[in-house]
Every structure is written in structure tokens, then in C-alpha cells.
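Only one chain is shown below, in C-alpha cells, and it's the form predicted on its own.
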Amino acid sequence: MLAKISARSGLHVFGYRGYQSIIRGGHVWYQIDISEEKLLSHQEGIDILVALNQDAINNQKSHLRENAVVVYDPTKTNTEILQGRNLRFVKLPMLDIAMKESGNPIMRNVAAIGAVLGLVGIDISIFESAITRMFTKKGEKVVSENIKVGSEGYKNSEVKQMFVIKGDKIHRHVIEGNAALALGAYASGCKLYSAYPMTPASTILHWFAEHEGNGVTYKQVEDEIAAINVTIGAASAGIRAMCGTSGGGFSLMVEGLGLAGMIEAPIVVVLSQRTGPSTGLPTKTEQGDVLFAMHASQGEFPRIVVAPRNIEECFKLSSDAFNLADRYQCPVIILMDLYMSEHSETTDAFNFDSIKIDRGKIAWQANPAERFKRYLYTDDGVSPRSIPGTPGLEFIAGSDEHDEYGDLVSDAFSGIDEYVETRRKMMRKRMNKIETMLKNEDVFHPAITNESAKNFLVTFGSTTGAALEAAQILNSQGMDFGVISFNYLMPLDADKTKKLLEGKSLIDVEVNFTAQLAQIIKSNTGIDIQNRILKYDGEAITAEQIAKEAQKIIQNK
């Protein structure tokens, strides 16, 4: 809600929450930054405190800026553990603002919302106007009650402006990561998603729920086998279809994974990281599966695998990965975590005019005098296919291996030089799209921010908005930075990268232990990036422990 009114405000928002995985909740915390200036990752740091609760003054403290403000409620907290440092305190009887004007308790959150905007100067009838919209639905007596919960808490006696920010009043849009990639697939003309719920990826669940009817649908299946499996079979009906999941569903999905590098199935699987092994920290980030989506199931096949780096690529790459596996006939896999997943941010509204929808080669009429080849050997790698009921235009589709008409040869093998040509055959096909990828699509290959730099942190993903922010940190202080971030990660322009970084000093920043990106670049370059920020404890990294872990590498050089 504070997100939503600081956006009207004109400001930019950037949120980030943090929440428990047992049932009670534990201690949950929701982190917005509020600025005049585009911000691109969450900031260090705490200038208002809003206490809901004992555990928010407990757990909190050590991320008190000097002077900050404390806000809380007096009959519910204390702050004996803050007495004596620099900092400001506003007593806000929240529960009794609520109870007296809406008699809800639950609204004493709405209470704090408005001295919130009473300490940075927001006028309180965008709040108004904010919750007008919110809660018309559910009528007007509780519209009534918010507006004046908040007005309440604005004109408290406690609150008076402490900082100064103004907005540009550019109405702009709040959107999470999650809802901005479901909102550029179904811009892209997806028609299903199959999921079964799982943080951080369920979000896209809930959003394609919220919309079904609107020419789409979902399926909240009984496993993550079978979400895959009912977007390959919907895939190969010729419809555009998704599946989501994080990195312990993505291991149930592996076998379809193959299957779909088998059938050449043109699917789009989103796998949104969380801090592992096995269940690990279930509400923590993490970008540790990388290598393990780049290498899932058994075999050689060609896939595609993306990382979107901000709100505006997870709404274009969604819908790009579309057009990517239509075109060659593969998975792609969207590789999210739970940062870029769940946090959310300002942004302007997205350009749907900008998608363009190429659903590759579809062979629309059949030849009477021969039988179909959906597999038809190419130069390319790519085969027209047919959408199933097309008269004359039947074919196979199973897992075994198979020549160009889908007829299995596994079983005729026993070292017959035509099945074992056959073989090779179809091999050499299916990874000759690797090869027309890199021919024809220039985005395999990294970006660069400020060419003329002396260093470079290199990064991907989600954490390039930290570390673009940590750049302008380092280069306030005199040193001179720039940025490669990448957003494609498989297939690799291994020339246009080894180019790119050559003879450059670099420093390599992911949220894994084993340097994931740098082994990738290695194995495709030979270059071995020696330097690495590395934060595997659960928590994004942020601009500033970037900033300070760099700078230490500079100094000892």
C-alpha cells in the first residue's frame, strides 16, 4: 500500500520482504525504498522504523541508520533496547487509532501507513485516492474506515516531516517480478500454466488465476511431473504453454525436460531459485542452480536459458522465450530467483505494441504424395511441425530415438549401419540450432556499462541492479568501474564474450558458493575470473557490500 501511494506520488519505489517458512510466521519484515532518482536494488540501512510488533524492534536494531526514526505503538512494544543511541522516537497509539475509528485491530497497520506519509511529506490525498481504488470492492463503509485509520495517524500530534523528498507527479506503475513475467507471457500469446505451488515461483500461479477468462487458463496439478508434462502435451497441441517451479520441483521436472529435447516440444519452464540443498532456506535467495538448469536430464539437446535483470526484462524476456522455442523447437528455461521473483518496483507502463509474436515454421498444408516429416533432417536444425488434426500432417511423438517421420529405431538397433546413421542423423539436427541460435539471434552475449573502465564487476541476473549501483558507489569514490552483466546464459557467444572481457580486470559477483557465472565463462572462454564477491547466506547482496568487498580487491592487487 505505501509502495503503491509513493508511486503516485511520483517517487521510485524498489520493495523487498522477508518472511518465515514455518507456519506461525515468524519474524516478517517488508523493506521499501523511496526515492527521486530510478532505484535498482535494495538499499542497506534503516531511516523508519514502523515496530508492528516486539520481534520488528528486536531483530532489527542493528539496521538503524544514525538519527533514524523508530515508530511504535507503546502499548504493544518497547524501546528500552534502542535508549542511548542517536535516534528519534514517535509514540503512535496504532491499536487505539484503529479500534476507535474501524473498531479492526488489523488496521493499525494503515494507522502507521499514514504517519509514515506524514514524516516524508506525502500529501495525504494521494493516500485517499490510493485506497478509493484499493477498496471499492469491498465497499464503502471499509474505504471509509481506512481513510480515516490513516488520516488518524497522519495528524497524530507525534508526527511532523522529517525528510524531504518529492516526487516528479508521473503516476507511475508497482509491479513484483513475478506478476511482470506472467504479464509479458501472456502479452505473448500464452494460453496455459501448469504449476504445482511452490516459493517463490507461486505467484505466477496466483496471477494466472486472477485471470483466467481472459484468454487464459492454469492448472494447479497434483506434482511438478506432471505440470511439465501437461505443458508438453499442451505445447505439442500447438498452443503456447508455461510451467513454473523452484529448484526442487525443477529436479522432478527433469525427465520432461528431456523429453521435450526429444519431441522437440517448444516449452517455456520458469525456475525461480531459493537457497539449497534439498529444502535449504525455502524463503531465502539464492542463484545456485544455473549450471543444474543449463545441465538437467540425461543427454544432449539444445535449450535456451535466460536470467532476466530487472522488472522491464522479466516482461520481455517472458515474452521473448515464447518466440525462442517456437522458433527453434526447444525448452527455454527462465532462470528467476526469489529477489527477482518477489521483490517489486516502479516502472513505466510496458510497451505491448513492442511484442511480436513468430511462432516459427508450422507446416499448415500436406503433401498427398508423401507422408509427413516432422522431423525433417535441416541444415538448420529445424523441422516444420504440424498442430495435431491437420489432415495429412500426422506424426509420431515419443521418447525413444527416431528418424524423420517420429518412427522409433531403438528397438531395430543391434548395430544396423542404417539405425546407427539414423542416430547420428537426428543428433546432429537437433544441435545444429545451437549453431543457427548463434547465427542468428545477437543477444547470446554479454552487456557492458561504462566500456572505458579500468575494472569491471561481472554478474548476471538479479544481482546487476546491485551491482550497478555498486559501480556509481565506487566511482563517486574516485575509481573507475564499469559493469558486464549477462541476461543470456545458453547458449554463449564464446567469441563475442572472450572479446568482450579480454584483457580487462574483472571481478566476478553472483549469490552462489561456487562462482556458477565464472565457471560458465571459463569452460566457454578460458578466461578465469580469480576475483569473486560470493554471498551464499541467504540474503541478496546489496550495492554497498559489493562497493566495500570490491574496493578491498583493488587495494590488494
Second form
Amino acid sequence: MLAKISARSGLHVFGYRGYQSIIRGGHVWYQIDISEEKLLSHQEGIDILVALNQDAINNQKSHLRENAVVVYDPTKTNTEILQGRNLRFVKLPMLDIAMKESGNPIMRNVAAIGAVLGLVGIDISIFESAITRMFTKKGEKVVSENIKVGSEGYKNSEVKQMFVIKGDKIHRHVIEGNAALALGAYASGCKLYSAYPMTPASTILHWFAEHEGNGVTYKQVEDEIAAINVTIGAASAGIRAMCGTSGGGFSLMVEGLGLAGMIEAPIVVVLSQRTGPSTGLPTKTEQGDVLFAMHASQGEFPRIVVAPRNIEECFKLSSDAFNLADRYQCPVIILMDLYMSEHSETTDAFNFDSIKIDRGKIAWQANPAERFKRYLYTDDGVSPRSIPGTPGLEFIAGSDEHDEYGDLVSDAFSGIDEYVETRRKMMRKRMNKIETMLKNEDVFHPAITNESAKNFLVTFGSTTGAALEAAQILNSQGMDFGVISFNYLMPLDADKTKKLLEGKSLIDVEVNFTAQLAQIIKSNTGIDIQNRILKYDGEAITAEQIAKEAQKIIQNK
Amino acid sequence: MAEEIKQVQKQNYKSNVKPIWCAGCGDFGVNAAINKALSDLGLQKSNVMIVSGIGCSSAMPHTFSTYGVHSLHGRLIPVATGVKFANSDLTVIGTGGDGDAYGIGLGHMLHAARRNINITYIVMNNEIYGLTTGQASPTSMQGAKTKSTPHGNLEVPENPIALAISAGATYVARAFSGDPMHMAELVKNGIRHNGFSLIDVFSPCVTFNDLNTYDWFRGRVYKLEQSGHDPKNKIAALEKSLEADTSGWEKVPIGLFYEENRPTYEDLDPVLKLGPLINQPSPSKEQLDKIMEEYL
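So that was the form predicted on its own. Now I'd like the form predicted together with its partner chain, please.
What follows is the entire complex, opening with the chain shown before.
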């Protein structure tokens, strides 16, 4: 609510939730950074702490910045533990206000929002219009109660305008990573989402459940094995379909991924990583499944792995994933992580007009003289597929190795010269798609900022925002940094990537233990990045942390 | 039996692919029965999709000239479910073995029954793993000596009929490859039935199972249709489903155990009930703009 109100007043917002894997309660916090400038990551330190309970004060005390404001309810919490520090306090009887104005104790956070708005100088009228917009569906009573409680909080905050930030009056959208991704799929003709609940991918399932309709449906199935195979069945029958999960569920999807590779079914799989191995830290983030996503399933087959770097790319790359899957008839994996999935960010409205749907090569017309060759040998590796229901173009898609018709060359046929050759040709046909995509799509290489800089942070996906801000911090301290960031991880245009990285002073930044991006870079380009900033404690890396570590590395050189 | 098979092959839905099965394999009977059922129903080839798993019996789709997917071991039900979600106009038939259906893929079978999705699942149950050369299967008899149970199988056979009925399947039948005409009727009615149909077929493995042979079954099976059984009665159906077990496999009913009219998943789903997903228009610009506004 606070994020939306801030965005409506023309400010930029970056929200990130901290929670524990218990059903109710635990120490739950929501960090919202509000700024006049676009924010690319969550920031370190707290300017305003709204403590709804004593845990919030106890657990967050070390994160409070100098001169921070602590908004607390004197009837529920005490601030003794903070005495002697350079802090400002706002006593706000949140519970009393909530009970008096609405009779509902849960509404005390609305009182807190009112108070925060007062502290940062956002006009109460924006609050009122935002509340009206958000709750009209739920009835007038809900709207008026929210407004009363919020206004009371606003009035009650003892000190006004402790921080002054001014929006540019442009109404901005605030959206979570998973919602942006889901919307990208929804707007690009994805008609079925299939999943089994797993944090941090579950909110994609919730999104589809909430937006079911307009020719789009979803299914919660019995496990992730079913989720991916339902997706493969749906894609084989001719619709765009997607499934999503986290690492544990992806482990179960692995065999299905190979099936999609073999029968050349265009599917999109979302893998939102969390801290592993095994159950790991289920509500914490990590970028530890990159190599797993790239190599999951037996044998070799073309696949595309993408990792969105910001909220706009959650939408864009999810939309593009379907075109790539259709064009190259292979699985596309969207590599998210808890941080990217669950953070919210201000953005302009997504541009639906820019979406161009390309279903790739499809055969519609049967040649009565000839049996349809679904897996026709082609130079680019892509064979026209037919949509079940089309007369005369029937075929059987086989997970066994097959010939151009789809007939098996396994079992009784394997080892016979003719079929040895069939296997060789069919394998080459499939694998040729990699070369074709590298040739036709100018996306399989990293992006670079501040090209003439002395040093570069090298990173990918969700860590890019923090790296970009770290470079700003470092440059403001007189250093010279740029950022090289990857959003496509597989396949990689080795030449372009090498050209970009070669001869530069590089620091690899990743949220995992084994520097998986650095490994990919080394295997593709031979460039071995020795300087590494790696974080694997479950918390997302911040710009401040990267800047501090990068500074140390440069000084020790 | 060869005569009978010839008789049922009136209209040909078959491909030129030669089946991989051993001479005398029960799966030939199933192949003939499916062909006859499709022909009797006059279905258009291009509107039929046969989805299989992995195993001897899963070679079935290749023997037909319809659409099909020869998928993964145990996963034909999810693949078939996806096909049906995408295009409910297609007649979707699952074909696989007892390992597929009752071993590695049992969970999917039960959930498909619960979901009552309109798929016809034909399980060629030979009480053995044939393609992997003769290990015990979930339906192998207790005491059966196989390559993986040289001292006799310790486990009792699974009861797929009872499981399917209790899980919510709305058409549950059992056939015998030794009687393909009877089987063709069950398959035809299963395809006609609007909902999840399971047709378990005793389909003898002539190479690796010398216990459950054609003769062994012939001396034991009897037809429910001739015994006054009421397939609309769920309790009676469950009782009949237990008879093979309780009689020590002396009396083994085949035929239709249970049939129920219950709305299918596609009938209930607010989007799917509007027609095949593949024919429904995607969200319009106005609908997308409206969703975008939620984030203002």
C-alpha cells in the first residue's frame, strides 16, 4: 500500500520482503526504499522503522541508520534497547487508533502508513485517492475505515516531514517480479500455466488463478513431474504453455525437460531459485542453480536459459521466451530467484503493443502424395511442426530416437548401419538449432555500461541492479567502474562475449558459492575471473556490500 | 485368436510401422481392439491423439496413423492431460503397461481419476516387466518367480480396479486379450464415455511370464455382463473389484465394473468449458490494460 501510494505520487519504489518459513507469525518485515530516482536494488540500512511488535525493534536495531526514525506503539513495544543512540522516535498508538476508528486491530498498519506519509511529506490526498482505488471493490465501509485510520495516523505522527522527497507527479506502476513475468506470458499467448506450489514460484500460480479467463487457464497438479509433462502435452497439442517451480521441483522436472528437447516441444519453464541445497533456506534467495538449469537431463539437446535483470525484463524476457521456444522448438528456462520473484519495483506501464507473436515454422497443408515428415532434416535444424487436429499431417512424437517421420530407430533398429546414420543426422539436425539461434538472435551476449571504465563488475540476472548501483557508489568515490551483465546465459555467443571481456579488469559478483557465471565465462571464452565477490548466506547482496568488497579488491591489487 | 483379430480390422487406422511385440503377445489383441473401436466410432484420424509411456505396450501409438506422443515411463497421463487441456476436441487415448500405470505412474493415474478428465486409459497389464526382460511388476502375483524375485515375489499384487473406482474414475473396466471383440466394445464405450476411463487389459507376456498365460486366464475369467452385475452400483463394483483377490484368483471378473455420469474437469473449469483452449482468443489489449491498471 505504501509502495503504491509512493508510486502514485511520482516516486520510485523498490520493495523486498523478509519472512520465515512458518505458517503464521515469525519475524516478518517488508523493506521499502523510496526515492526520487529509479531504484535498481534494495538498499542497506533503515531510515524509518515501523515497529509493529517488539521483534521488529530487537531484530532490526543493527540496521538503523544514524538519525533514523523509529515509529512505535507505546502500548505494544518499548524502545529501551535503543536508548543512547542517535535516533528519533515517533510514539504512535497504532492499535488504539485502529480500534477506535475501525474496531479491527489489523488496521494498525494503516495508521502506520499514514504516519510514514507524514514523515516523508506525501500529501494525504494521494493516500485517500489510492485507498479509494484499491478498496472500492471491497465496499465503501472498507474504504472509509482505511481512510479514517490512515488520516489519524498521519495527524498523530508527532514530527512532520523528517525526510522530504518530492515525486514528479507521474503515476507509476508497482509490480512484483513474478507478476511481471506472469503478465509477460499472459500477454504473449500463454494459455496454460501448470505448477505445484513451491516458494518462491507459488505467486505465479496465484497470479494465474487470479487472472484466469480471457482464454487463459492454469492447473495446480499433483507434482512437478506432472506440471512439466502437462505443459509438454499442451505444447504438443499446439498452445503456448508454461510451468514454474523452484530448485526442488525443477529436480523433478528434469526428465520432462529432456522429453521436450527430444520431441522438440516448445515449452517455457520458470525456475525461481532459493537457497539450496535440498530444502535449504526456503524463504531466502540464491543464484545457485545456473549450471543445473543449463545441464539438467540426460543427453544433449538445445535449450535457452535466460535470467531477467530487472522488472522490465521479467516482463520482456518472459514474453520473448515464447517466441524463442516456438522458433527453435526447444525448452526455454527463465531463471528467476527469490529476490527477483518477490521484489516489487516501479515501472512504466508495460508496452503490450510491442509484443509480436511468432509461432515459428508450422505446417498446415498436407501433401497427399507423401507422409508428413515432422522431423524433416533442415539446415537450420528446425522442422515445420503440425498441430494435432490438422488432417493429413499426423505423426507420432517419440522420446526414443526417431527418423524424419518420427518412427523409432531404437530397440530393434539400433546398431544397424542405416539407423546409425539416422541417429547421427537427427542429432545434428537438433543440435544445429544452437548455431541457428546464435546467428539469428542478437541476444546471447552480455551488456556493458561505462565501456571505457578501468574496472568492471561482471554479473547476471537479479544481481545486476545492485552491481549497477555499486558502480555508481564506487565512481562517486573517485574510482572508475562499469558493469558487464548477462541476461542470456545459454547458449552464449562466445566470440562476442570474449571481445567484451578481454583485456579488462574484472570482478565477478554472484549470489552463490562456486561462481557459476565465472565458470560459464571460462568455459566459453577461456577468461578466468579470479576476483570474486560471492554471497551465499541467503540474503540478497546490496550495492553497498559490492562496493565495499570491490574497493578492497582494487586496493589489494 | 488370429481369426478374431482379422475380423475386427475393418477400417484401418493403422500405420505401416511393424509392432515390436513377440509373436503371440497380448498387445496385438489390444491393437486390434483399438482399431475396431476407432473404426466403429468413425473418428477422424487427425482428431485422435494416442499418448503412451515407455515399455513394450507403449509402442502402441506408432502402430497407428493418428497423432500421438510416445512419452516417458509413467508420464503418459500428465502428457495426455496437457493435450486434453489444450484441445478438448481431440479424442485422447492413453496406452501403456502395468509398470507405467501402477508402478512409476500410479500417482498420476489416481489424480486423473479424481480429476475425471475425459481420457481413455488402456493399460496392458501383463504382470511383468517385459521390455527390461522380466522383472516383477506391481501386479505380479505373490510368490511369482521373476529375474528380480528369484525366490518368489514377496508383495501382493496391486488392485488397479479397486484403486480407480475409489479414486473417482467414472468408467472402470477390465478386458482380456484373448477376447478382442469383448475388449473392443469396452474400449469403444470407454472412448464414448465422457470422463476418465480406465480399461485394464490382461495382456499376456508370452516371453517372460509363464504364470499368467492365456490358458491361465481362460480358466479363470468370466464376464460381468453375464452375471447380473449393475455397473451403476459403486458398492457392488467395489465388491466385484475384490473378487479376484478374495477368490485366490480362481474367479476373475472382466467387463464393465463401474460407470458414473459426473461432470468432467473440462465441464467444470470456467475457461475450458467455453470450448477448446486452442480456439479461444488470447487476451485483448483492453483486457491487458485493465490488468496493468491493478498495479497503479
